[in-house]
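A single chain, nothing else alongside it, follows as structure tokens in the form predicted on its own.
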Amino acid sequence: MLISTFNINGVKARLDALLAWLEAASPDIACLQEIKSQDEAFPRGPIEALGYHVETHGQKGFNGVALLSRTPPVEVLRGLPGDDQDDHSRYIEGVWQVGPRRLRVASIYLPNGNPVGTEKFSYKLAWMERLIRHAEALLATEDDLVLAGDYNVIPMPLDAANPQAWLGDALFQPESRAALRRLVNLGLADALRASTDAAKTYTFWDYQAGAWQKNAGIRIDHLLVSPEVQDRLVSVGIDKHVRGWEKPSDHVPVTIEIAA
């Protein structure tokens, strides 16, 4: 089974690229972030024509997450529990029955948090605390669990071409990185780092300053997996070439393969 995460950075603007990638990669479940579309305006028709079921948690103009899957989920949760006042569409979770196993997959668009020292950074850290509490509850179910998405956190200096350039950024603050470690330390594994410790392994290249051409990237798109999934992890791949397509997202897809 193939499970992917892809911050599409506007599904309407990148629809052609999304469709081309879906046809080529053919994931069983694709987690999208930053769809920047309300639910009723999401271009589901062309995606459904490729054989995908579509579940969205949208928002006009920004944020928004979606789950595309070959078979419909048996359960869907929209919104991260823990704050009824939070109106940002940043979390959607689906459950699939795969033979005798229950597979739970979430698409996550974690807050950016910039600038540091403002309420935006406080919101990021509070959101991460809620995610930690929710993940702890999910792990207790012993379902197969994949928490996939744009985490807006650079875990280690290894995950940035130029770590010094990010020292003042919310993505690389000690508090952000510590919160991600606490999440992983619940018993999850960073699927990519469970497979390789290779440097220059990035998932995001800014549109500015020739970052793509210079390979000045960072790794902020992660798939965190439960022990039940890690035991069956076959491979992890980054579709870096997608960044070179016409009108690309600044992120690229990351895909894990897990055995049945």
Contents of the next structure:
Amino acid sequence: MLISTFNINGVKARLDALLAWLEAASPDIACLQEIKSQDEAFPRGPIEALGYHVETHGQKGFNGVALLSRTPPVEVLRGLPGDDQDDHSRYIEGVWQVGPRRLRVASIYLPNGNPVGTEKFSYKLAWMERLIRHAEALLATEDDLVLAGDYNVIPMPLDAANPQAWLGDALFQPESRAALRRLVNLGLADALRASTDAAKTYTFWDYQAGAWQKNAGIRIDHLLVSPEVQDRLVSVGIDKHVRGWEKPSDHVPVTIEIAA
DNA sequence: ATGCCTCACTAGGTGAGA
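What about the form predicted in complex with the DNA, after the form predicted on its own?
Shown next: the complete complex, the earlier chain at its head.
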């Protein structure tokens, strides 16, 4: 069972790259973020032609998340619970029946939060509090749980090529990092760090200033897994080569393999 | 380095991203 997360940065602008990656990587479940598409404009046809079921939670212009899967989910939840006033499409969750077990997978596009000191940063922190409360409820279900997505948080200095360059950024604020730690400390594992403590394991390289060419990346795309999933974790991989393709997203896919 | 690119929206710049 392969589960991937990929911030696609515009699904219509990136369709060729998405299809090529799906064909090569063949994940069982793919969590997309920043589809930048309304549901009715999502290019589901060519994705379905590759054998994927499509569930979207889009909006006009920006944000938007989706779940692609080999088999249809038995349940879908759109939107992160906890604030009826929040109209950003940043969360979609599905449940799949896998033999005797229920597997719950969320595609998360956590707010960026820049600039620090504005309502955007407080929105980020409030969103993280809602995510923590929701994750508590999900862990109580005892379903197998994978919270995958673009967290827009650099967990540790190790996760940035130039950590000092991010000190003033919302992605590396002590409050952002502490909130991510509290989420993990509910009883989840950062799948990548459960498999390696290697440096230079990045998932994002800015389009600007030759960040890719200099490997000036950061690790902000994470799969947090429940203990039952961590016990069956076979491998974790970052599809770094995708960043070198024509018209790439600024993020690359991250994939976990779970034993059946 | 409060913005070096890129996308969406929509036809010229603006907003958002990280």
